[in-house]
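First comes one chain, alone, set out as structure tokens in the form predicted on its own.
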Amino acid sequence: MSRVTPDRVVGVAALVLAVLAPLYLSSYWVGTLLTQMLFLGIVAASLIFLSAYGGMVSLGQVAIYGIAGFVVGNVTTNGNTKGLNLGWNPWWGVVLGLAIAVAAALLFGALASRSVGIYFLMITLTYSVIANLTFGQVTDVSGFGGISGIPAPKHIGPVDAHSNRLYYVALGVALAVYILLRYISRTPFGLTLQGLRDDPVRMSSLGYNVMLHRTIAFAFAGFVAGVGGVLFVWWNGHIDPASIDLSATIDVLVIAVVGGLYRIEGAWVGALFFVVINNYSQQISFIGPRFHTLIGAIFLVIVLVSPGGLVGLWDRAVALSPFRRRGPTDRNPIEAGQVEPSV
């Protein structure tokens, strides 16, 4: 019989918090605030599951996040926009936008799964500037100004009017991906992966195929921020190079890092935490243009006090109560502290 810890009893109560959240909070929180927070903590969730448990910081998943979303955008606007406006069933689009999102991902895999720390981060930069700026110019599937109009599917209805709708699969989405990646992580996949992250060399010596392995893991998270995107252009109903840009780039990272850049939880923390400091700090006049500035502030003191993010203050506090965590069989080497997290 599991055993009821602090992290599952605050885990439970948030869920049940947020299911509620329509009941107590206003209709700009919930179709504002809580919708944008859930699908930018899958996108985060996606970097941080390749950093944790491949050791690969990846800055590429906004591109992929994108690819989708303008895959979307592409094949089921059907009027006065940028794009194909192919008119296709939305279910349709979710479905091409999702293959090509991988699609892409298996060959940025491909290509940068040799590299390893800074080297890998670089190559993966470079596939966000590559897909921000083939957007922009490519003004058939796109141009600078993007594609507006893009719908939600009819049982989801329009955002405006329905915003709890889309909150409410935003978040079901959000309890899969979730549940899923805690899934692959304890498959021998996701074992060999922690594995290939500690020392590559060894395992390559015992067999297993390192590229391969990362490649398949980094088009696994390419299907997850891939998610992330359709959920992004529903809710949006616009997307734009700028949604992909060198801006949005360092957000999903520094979401990443802010909430735990080791722990999958972590992703929602801090997409919840900077998505509030966005909003109410850009009504503060002499605030809102310097943004990026308060942000970077609040990053900085984050990682000085707590390199586990805001996830690891969490994990402080439990620890100093007279309560553990989690048992020993339950943890990662990275939580258990045996292994030094791999950047």
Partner chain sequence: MRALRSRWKLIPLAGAVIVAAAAVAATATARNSASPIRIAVLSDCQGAFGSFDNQDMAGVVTAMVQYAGAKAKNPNKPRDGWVGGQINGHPLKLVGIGCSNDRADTAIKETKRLMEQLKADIMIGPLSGDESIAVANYAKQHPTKTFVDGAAGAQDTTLKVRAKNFFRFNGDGAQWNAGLGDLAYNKLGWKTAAVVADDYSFAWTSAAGFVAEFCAVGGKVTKRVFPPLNTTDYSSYAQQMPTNVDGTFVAVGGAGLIPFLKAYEQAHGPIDGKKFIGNLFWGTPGQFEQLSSRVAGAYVGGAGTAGDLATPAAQAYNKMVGKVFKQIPPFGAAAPQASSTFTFGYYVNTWGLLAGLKGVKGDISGGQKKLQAAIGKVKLRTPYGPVHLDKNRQAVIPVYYQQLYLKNGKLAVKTVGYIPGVDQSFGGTFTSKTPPPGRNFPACVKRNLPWIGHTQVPKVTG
Contents of the next structure:
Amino acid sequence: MSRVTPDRVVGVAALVLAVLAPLYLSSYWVGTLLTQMLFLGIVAASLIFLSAYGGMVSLGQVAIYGIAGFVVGNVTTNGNTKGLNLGWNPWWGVVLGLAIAVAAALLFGALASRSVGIYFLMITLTYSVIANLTFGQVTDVSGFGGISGIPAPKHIGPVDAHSNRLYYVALGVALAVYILLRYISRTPFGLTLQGLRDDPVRMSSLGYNVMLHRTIAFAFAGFVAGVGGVLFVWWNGHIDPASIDLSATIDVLVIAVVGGLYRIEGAWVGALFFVVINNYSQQISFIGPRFHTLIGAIFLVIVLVSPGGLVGLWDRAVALSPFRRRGPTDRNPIEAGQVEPSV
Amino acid sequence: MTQAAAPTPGLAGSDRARILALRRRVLQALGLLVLGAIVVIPAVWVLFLAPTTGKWATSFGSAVHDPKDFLITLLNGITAAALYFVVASGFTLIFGLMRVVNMAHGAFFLFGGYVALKLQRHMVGEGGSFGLSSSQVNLTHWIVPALVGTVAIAAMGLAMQQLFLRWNQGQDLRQALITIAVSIILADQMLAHFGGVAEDIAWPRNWDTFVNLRVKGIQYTETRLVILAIAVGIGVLLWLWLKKTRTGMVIRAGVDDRAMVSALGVNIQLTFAIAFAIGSALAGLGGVIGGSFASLAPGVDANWLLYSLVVVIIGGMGSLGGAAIGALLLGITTNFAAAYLPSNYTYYSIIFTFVLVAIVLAVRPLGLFGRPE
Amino acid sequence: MRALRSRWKLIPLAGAVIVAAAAVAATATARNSASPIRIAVLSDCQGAFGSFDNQDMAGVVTAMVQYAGAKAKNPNKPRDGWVGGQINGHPLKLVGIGCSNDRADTAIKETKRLMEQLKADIMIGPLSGDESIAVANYAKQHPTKTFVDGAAGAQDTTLKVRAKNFFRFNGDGAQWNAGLGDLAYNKLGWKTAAVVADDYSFAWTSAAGFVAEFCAVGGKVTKRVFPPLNTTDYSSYAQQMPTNVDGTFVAVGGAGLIPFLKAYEQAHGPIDGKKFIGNLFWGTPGQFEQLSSRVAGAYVGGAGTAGDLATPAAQAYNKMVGKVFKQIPPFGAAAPQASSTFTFGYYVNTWGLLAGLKGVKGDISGGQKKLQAAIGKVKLRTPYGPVHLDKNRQAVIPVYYQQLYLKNGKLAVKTVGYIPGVDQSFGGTFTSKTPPPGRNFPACVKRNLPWIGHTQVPKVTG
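Please move on to the form predicted in complex with the partner chain, as the form predicted on its own is already shown.
Next comes the full complex, and the chain you just saw is listed first.
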């Protein structure tokens, strides 16, 4: 376990750099870009977890992230013109937000658990659309304009005044999520999930309940996405249906794919890349308002050249170098093609 | 190591199989019951119950009370479904044969519409910046742009397939991602070149009239009947093509077993190219009709992609008949929800569509007509 | 004695020190007075208003040229910004242009980038309603920065959020429709009306302006229909529109307006212009041309602008925009676009900001408190009439309404009504305590509005 591999060296170095970031980066970088990278990474990690270990490429993560965010927004704000304005303690908001997000994920997961492959992708896409439309039309809880002025808990906020605090909270949470996801993948549950991914028919005939496992995995990923949603509303102080619309859904997919759909680490690599490109491309004068074209082109190139994303490129580089790491057991779902339908 | 869901001990295999089969049957029956309730309850509401006064007041009241508005809503639903079918049939054709989920289908739709729009305004010669009224437009001014728009998108789809998709056949997720990237670029470039203001293609004056249906005195717009005719024509042509021609037979065989078709020495790549071009062409034609029916603007592409997805998810991906049924369900649901929900709740009509999808998939994961491979 | 003498000896030394200190202080203040003022603009370059990006910037740059001695960097592309320009020796530096997409979520991200990464002192923008509510909330949390609106018309922005450092020199969506209710009831003779509007806050606000005034003078609104945004097939909604009313007010915009009109024609036959009133989406240059001759004759609420106004001030403004820019892409020649909601909105807000900056001689020290107090007192004689701010820092504005007509077979627009001094509250219909305009608010109530009967017919060109 304690072997020194290039992965571990880079991982530890990245962690150290992240912890020290406020010392050498501007508060905008830390408070805005890096914090955003961390929570987007958490959402993307939930997608990568489902994809890498469960063979389920979900476009519903943003819907669940949004549900958690909207619940927090509704119960913790006070005196706004929109939403329920319950004015609860933010921590109770977190508890309720995550509970409802997980409940929604359980329902979504149960409905989608019989679908696989590209069908799963599309049914989860409809979840995102349902969530987006529901929050847009049900004006009691949001409406098109969304909810503003969402507070972070007393010891973390106000976020604008103490941006480092939220950054460290997000960093701690991201690390915990990473460790948790890695741990889960090695538990019997995680191993079963990988078995279901590779051969659902055999696992089913061995007596495993395919749908139940998929549903639980989806609910668990929903919990992770919900955590990302809570961090998002603290960071942004605002959430509206556009925060979870089709383009937001595709953004998270882009992050996961650019990072690499088969290793959890890829989530944060992709998120960093995405956030930086998004932020800086507009300032390049000849691109200006056409930065979506640039993002599309970069995405296209990465998908064409390296289906494993940036982490895939890194793995290939390491494989060619003298420090070869042991062969990855995680297959790359994007290259694997059609996943067999179940039952 | 404990199993999370270990086999139940003490049961012989055959018993287990029987229990499983029984459970499946019960679940299926329950599913059908739910599906039946979902069809029957709204139908009873629309036909007999919908009131015109009180808390649950609707605009028209029940079909028994106001048959004219009911019939018009029904026709609106069917004609809207016709357009959904034109767009979605291309999507399902491509998916059926190649397992490519073309997420750029909506962008192709919009681009086809814009090509026709610019050409129509050029042909009429009133300058590009003014919307045309149908009195200025004759049949040629509509049909020529429609054909050009369709062919342009066929070429565009073919180019995308040959450049980006041909060599990673079978990697369905990767191909979907490639088409997403293409759609992001196309959408942004269309905003840059065609602007963000909604524009529309004018119907020719010959079509923009009313037809007396001689039922309850309904004067119905001819344009919507034209759309229905085009859709039926396309449906029939596609059906003949798939059933009666050699290419069609190869495609159908390819849908069932791609490896076998290739092994038999058929030039599957050529078949793929043809199918992709035709599927894209239908997106382009859909864009021309959709641009005449509604409007063209940024964001419209995403709407139409979603409609296509909904139609083929409901109907079952790759099935032409499924697309027709899916389109009908979508068209009828959206139009009836908007007209027959109580007036204080019509805002929620748009959500109904997607709830319909979720329910269909929960009961039939591959759609109503989808077949497992 | 010696001590005394030595003290006397110190005098020249002390004098020298004082002179030196004064010199240092003077250079310091000199440097201070030359410190640049960092300005950011938040515009929309994506989404429904994306193609008006250059109009937004044209408004900002024209005001900069006219009131701060700046120069447009590129006369054919307003988005390139300005060079030069100063207030009392403080250069006005454009640090960045934000690119939003009419979504609050994006507007917030862009605002953070402009204010925190590019370190702007002052921001001009955003363009649209929900964006402005979010930006005003952001402003509330950053009291040492100053924000002036771009062209956003949400009512909550100033009436509910009331950030002390957010100023708006343009009207809100309801104000922009002042005069229409009076017109419908008293001139067109409508006793009953139906309302159809997009199902979101700007359209509700826009409809609220009509409903409040039409009901105030005695009209009845018998049906309100709200099709959801992103509706494609409007046939079911069009079919629900009652035909037994005297007229219909339409506040459907974006990609939905043309499909709605087509669906209406299909359900009820050709549109009779006299029985329709639309909101600003029917009259904005660059948009109304698309509606085609079908809507000729309809009246249109504006956005406090009137491109054909014959007054010298209005003509001078059109000329000024035409002098600063040759082209405002993608719509072509600049001068005719001066009266666009977006050009004028960004222009008048930038002007208000510059007037405030002049009032404090460009001094933005002390957390910009003095500047903010000064902007609050600014009174402008705009090309379209006088504008001042109320206690919520919301403009009280002159409002115009227009009529669509056919000129050589093409749709054109002329200004036919002028209502001076329209404020946000509609005679107490809207206050900080009332709910925001919505599906059922405001209710149809008779009341006194200060401007009823004050509508004038303005002199127009052409």
